[in-house]
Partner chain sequence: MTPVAKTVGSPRIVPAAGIVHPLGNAQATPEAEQKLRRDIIRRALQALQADVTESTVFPAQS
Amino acid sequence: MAGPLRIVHYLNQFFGQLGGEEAAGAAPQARDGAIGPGLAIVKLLEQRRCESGELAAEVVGTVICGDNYFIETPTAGDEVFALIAPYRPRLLIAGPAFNAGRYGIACAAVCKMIGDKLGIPAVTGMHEENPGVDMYRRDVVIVRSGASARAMLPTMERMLTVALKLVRGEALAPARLEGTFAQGRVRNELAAETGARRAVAMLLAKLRGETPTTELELPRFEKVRPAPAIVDLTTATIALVTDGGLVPLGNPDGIESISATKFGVYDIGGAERLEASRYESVHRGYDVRYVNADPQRLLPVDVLRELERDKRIGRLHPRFYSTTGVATTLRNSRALGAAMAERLRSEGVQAVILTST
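Structure for the chain I just gave, only that chain, in the form predicted on its own, please.
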């Protein structure tokens, strides 16, 4: 196809400058040219063209869709495609989504759809803990990114490098060298040494205490031993714990709305239910209006009180534990969980009901 390389950029409501979580229900819409992070694409493309004579390229359009709308609306994919196709793109770039789960799933789904329907390269970028990685890594080229938008420019630069290789029809290097997530595909290639010599070199590296570089990365599954069952619920103390970000009005402990590093513990005493006038959710990963209108939608204190009165449980613990789960790293999640568990055990709690979003 003659002329500059035509690129379409997919963004969510936040990076598409429609708003934050209050705009997460926004239906798909298109803007000509580049906006938001797309301006970084334009700048990087111009630098490449000036420095190395890279092919001429332009962002001809930006398609925006709210995270909630894409996840919750069955026709969202078709609506997004109907906006992308008229631009006649030769390349789609989605995101990057970093560690935003709904955004990551949408970016990967759009990339797969465009690859399947238009047969053109499509690239996105995510943090390793984004659920979109495990869901789509075999079908979509996903570049590794940092956890937040602070890594926007270097991530976009790597995405462009990979995308332009695909446009030129070049084979990508192994994932560990290219900075992408492995797609589980085995490809034959010539090596300087035989497999036997490479295997011995890996073994020697391991014996020296080094980390050998494997040519085929195997999945790693964490084994979690289940806790012993409660023998008698009618005598057990049950606690409510949530990663939905519910806190007293004003967020007195300063629980982060994203990438949490702390949790709060809040007294509910003998309350029959949580009053909307006293609580709010500070979570930035879902539409909190429904929880703010009725906190029982996240923490069912009223139901636990009924079970308590019916003597189906011993008692409801007089304090609930809360943090936010959006974009919280695995390392921080483990630390928070361990600290919660230690404190709950010290308070005589036998079981926890963990509510999420």
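As the structure is a computational prediction, the values presented were derived from the model and not from experiment. Rigid core here is just the name for the largest C-alpha set that superposes within 1.5 Å across the two forms. Numbering follows the first chain given and starts at 1. What changes on going to the form predicted together with its partner chain:
Relative to the superposed rigid core, T180 undergoes a CA displacement smaller than 2 Å between these two forms.
In the core-superposed comparison between these two forms, the C-alpha atom of L18 has shifted by less than 2 angstroms. Once both forms are overlaid on the rigid core, the distance between the two CA positions of G285 between these two forms is 2 angstroms or more.
Next block: the form predicted together with its partner chain, after the form predicted on its own:
The next block holds one chain only.
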């Protein structure tokens, strides 16, 4: 490839030297060359070229956008793209964002967009608590950083190492070695010993009080802040939600029997109970005969009607929500849960009893 590697750097208002929180509403703008943390990129690239003959590279432009502007403006991504593309970059570096939440989300979103639209490597860095990690780790290469900007130089160093590997078309090492967040990809690798030997070695290490390194990181679940308690049930609208796969006979919405990507919302009007002749469970992760024989065993409409009559609760919401919770990815579950919650809230529901199989 002729000429030096063209790099564009994305920064927020603070690192882009527009100002602090008061400048967080700043619209996207471009500057030729490197600014702020971009100077670290320049310095590190220079070092590498002297030491190991790394390919010539140049920060051709910096695109800056206020964090609030990026999060609140639906067209912000397009505007940022319109400023980045004319530089004809072959690599995008965003941040690092450390533990700044809005900045982290913006950096990762810009990386994803540039990767998708321009097909070039795009790398960012942030702290593990940054919400951008959970939102984008699967789609974007994110390097682990400390919580504060004090770690700028070593973080940028690792970001460049990863980025230049991607530019050269080299495969990245596993996340724990590369210092990135795992993207959830499994790749075949040749090991010197069998799985049984490695497992026993790990167990023995554990018994010795050591901390063996896992070969497969388990998904991390985000902390859910509990909703406040219901003060007065007698005025509350309560909805029934289930992951047990109950749908009207014939499954009109085609809810998947496994690995669900959608949920259904079904009107029960004022029915006293759910009749077995009208409903079925399409869940393929448990024996559904008992629920099909009496849907109340999954969705207790009969008891909630009693409580409604006795004025113990305000009312039973006239629609139930249903999906199948079996081999559903964490990501799908999150998306389904968020969509359900939003719709339930818009329908005026105050509380949910979610029955799970």
